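Okay, so here's just one chain, in structure tokens, the form predicted alone.
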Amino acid sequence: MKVSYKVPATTANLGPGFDSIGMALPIYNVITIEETVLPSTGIEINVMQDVENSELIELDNIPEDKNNIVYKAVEMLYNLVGQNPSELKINIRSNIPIAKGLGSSASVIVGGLMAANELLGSPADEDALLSIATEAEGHPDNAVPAILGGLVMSSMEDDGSVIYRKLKWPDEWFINVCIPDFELTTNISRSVLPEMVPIRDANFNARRFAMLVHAIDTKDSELMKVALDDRLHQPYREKLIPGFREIKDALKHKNDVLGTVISGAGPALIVISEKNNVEQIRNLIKETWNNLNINSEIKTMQVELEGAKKIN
């Protein structure tokens, strides 16, 4: 038996929301899981690369044996009722750039997870599967949208379970990827977070996050332009990304420009426009970048409103 599951891209955060918020895009890795007919064949994991983003995926680094994070999350699966994944082919078709902040390890791993639960007859709901997809990824907020699409605030709890409520987002907000041609890891990108923040900035956070949901919520596009500051994470991951500063000032001017934001850990930029003037947002990304020697693409889309999808 052979399962395979399409599963978007995410970006997370959105400024204020750090690791609480997160939506879908139409951007997508292909997981397929295939039970062995040969007993004692093993554990195969095979990492294949689409043509359309060849150009920013990188794949020699990728664990092709059980340190793989797809494995892992379906061992997971596989041990929470009473089995070990002892004869499984597992392949990854990714088209979702990695180590850009676009969620790529949470689409395989929540691709794994869903093929896996069908391998073994659906014991997991989906209260289940976005405990473990979380648990696996580390935070709800790519693994929450990569399963269930859209727009999505989240949060584990303490008992591992996720609680989490969907947000419309307004169709004339048009979101731009800005993608450029070097990586960034999330683990990289963690480390230059300070353990503790001022109780200030904290409060600075709490007060922007609320004006996010209620922006949304309204289509207030003035409010958005004010509820995208964040002090929790962007500036101190900025000095990671070179550009960034100068691209968000520049594009602050821009009438139909709403924000620019990090995506996830970065370095992949969110720039959120209300009118779909994109060439002159991509003219100015691309020239900041290219004055740095950086090399970029920029994708205009919205919000893919379907998360995990199984395609055979």
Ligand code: HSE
The other form holds:
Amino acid sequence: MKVSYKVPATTANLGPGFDSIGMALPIYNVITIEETVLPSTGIEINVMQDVENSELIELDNIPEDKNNIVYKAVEMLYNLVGQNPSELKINIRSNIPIAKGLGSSASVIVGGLMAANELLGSPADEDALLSIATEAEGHPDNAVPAILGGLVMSSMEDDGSVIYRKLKWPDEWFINVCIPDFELTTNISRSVLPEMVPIRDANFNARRFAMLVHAIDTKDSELMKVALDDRLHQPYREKLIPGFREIKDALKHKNDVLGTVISGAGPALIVISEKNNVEQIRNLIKETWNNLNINSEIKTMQVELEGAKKIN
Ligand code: HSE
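Now that the form predicted alone has been shown, please provide the structure of the form predicted in complex with this ligand.
Starting with the chain above, the whole complex follows.
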């Protein structure tokens, strides 16, 4: 038996919502899990990248053994039902850029989990899948929208359960995903964060996050321009993303731009704009990064409302 899931990319944090909010984006990975019929074939993991949907290339540097994050998530689910995964073939067809802050790891964890759940006869319900995916990923803000689609606020509770609520992203607001040609792993990006933050910064973010939710809920563009500010993670990560500050400051003065934030742990940036006329924004970003010898790709999109979906 073979099951495939198509899972969207995600962008987490949206400025002040560190580890608390994320949104699905229309870029997808496809994860297929196959129970191998022959005994003793063990676990086989293949990771292929889809280039322009035409050619598949094999990716280096991704563990294709039991250290692979998909295998680990699948193993958690099997263990939960008192089994061990023994004869499985896991294929990952990757379209979501890796180590860019676009939820590629959450996407493959979610796809692997959901496909494995199906193979096992669906022992885990949605709540259990949300918890396992969040535990495997470490925080809920990418995993939850990858499963559910849309824009989702979420929290992992001390007992491992996940509380979430969806928000409706205004159709009038465009999401410009700006992807530089360098990688930044989440581990490195989290390693620069301090253990403790000043109370005034925590306080600042609490106010901004409240504003963010209200601005989205009421499509309040003026409030959104203030709400996207953050003092919990971006100021520390700035040094890892050359050009971020320049791009953010330059775009602050452009009409139709509501703000620029780091996508998840970076290095991709998200520019939220009100009109689909993004040429000026694109040129400014490309030029700023070009001057730093960084190539980039900029895609304008809307939120993906559908989460992980079985495709065969
Ligand atoms: N909220 C996470 C972070 C997302 O900012 O580190 C990355 O997976």
